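Only one chain is included here, represented as structure tokens and corresponding to the form predicted alone.
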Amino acid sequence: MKIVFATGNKGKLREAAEILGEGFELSSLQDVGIYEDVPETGNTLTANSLQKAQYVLEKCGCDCFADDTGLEVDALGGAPGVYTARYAGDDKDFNKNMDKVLYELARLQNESKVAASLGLKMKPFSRRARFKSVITLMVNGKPHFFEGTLEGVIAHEKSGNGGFGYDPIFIADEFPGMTLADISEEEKNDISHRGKALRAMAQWLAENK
């Protein structure tokens, strides 16, 4: 099946082809000519999805699908959320993003230091947070939804040299004391939220071919 994923990530798009297997002939944005910023300017990580498959779809006019991704931080109250790409500024820069949300929550944890110190009731600082996609699948012109999960805590400090985006400082629960960029790209696949919206979405292109 040829089908269009909406992004110019490689990771991505590499990510996305070795869950989905064989039968699946992927192409990237610049694959079908479309170099343009894809829009998504939803509220909501479902929203962002509907809009940039949607977006693809008027253009190419092919099977396409979409997602939208974003890290939740309990102690930075769901932040950075539908703006993850973008959450030290608008250029992208991931290791920007991951110095601010290190940043946050090293100011934050202080701050409940010092308020434990002088005996006020707090909530216990956390530092649980997770990674949620939702895939928008357009096929014959009709949007189908797929959503994934990673449970997890952010780390202190990045670590790691594989992945991308907020990989080297999230630490999933199947892998304590290890990021993401850390373990194996096959292990990451196992368990990434991206990789569980995929496999729903292969399975649903499967049983309704």
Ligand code: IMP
Given for the second form:
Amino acid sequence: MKIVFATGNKGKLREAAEILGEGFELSSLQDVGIYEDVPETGNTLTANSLQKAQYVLEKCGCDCFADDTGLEVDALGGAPGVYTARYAGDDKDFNKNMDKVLYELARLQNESKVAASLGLKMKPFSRRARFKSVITLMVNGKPHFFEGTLEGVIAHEKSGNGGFGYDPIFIADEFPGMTLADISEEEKNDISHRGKALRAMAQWLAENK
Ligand code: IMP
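What would the structure be for the form predicted in complex with inosinic acid, given that what you showed me was the form predicted alone?
Complete assembly follows, chain above in first position.
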């Protein structure tokens, strides 16, 4: 099946091609002549993935899918969430984004230690976090939604050269002691938020199209 993936991110495109396998011929935004930033101004991951898929549908009239992913960190009250790409500024610099998460957690962990030393009763500090992906699939002009979640914790420092985005600071429960950037692409795809959402989408397509 020929389908456009509404992304310009080469890391995501490679992951999706790997996960969906041979039955799919994926085109990127550039492949269909979309070079501008696709708007994502919604307040939720679902709203953003729908907005991206609708934009591509309007531009090229073709079947397509878009994903929106957010990192939720419990100690940060669920931030960066829908602002994951721009957590440290509009330049979407992933190193600055990771540094900000590490800095905020170190600050809060320190505050928590001080509070404990003063005998104040507080919830134990937690580095628990999760990635959530929402995919909107547009088939014959109609949207269908698929979701995937990956649970884990935020590392104390960056590690690894693989993956992209926040991978060097995310330790999935399935691979303790290693970040997503330390494990292989195949290992990440087997457990990842996007892997789960993409496999759900592929199954729906196999049953309905
Ligand atoms: P978007 O879904 O492309 O808007 O991505 C939002 C943010 O999440 C960007 O900063 C991405 O780099 C980051 N991101 C998306 N997927 C992943 C992933 O699988 N691992 C690490 N970071 C990711």
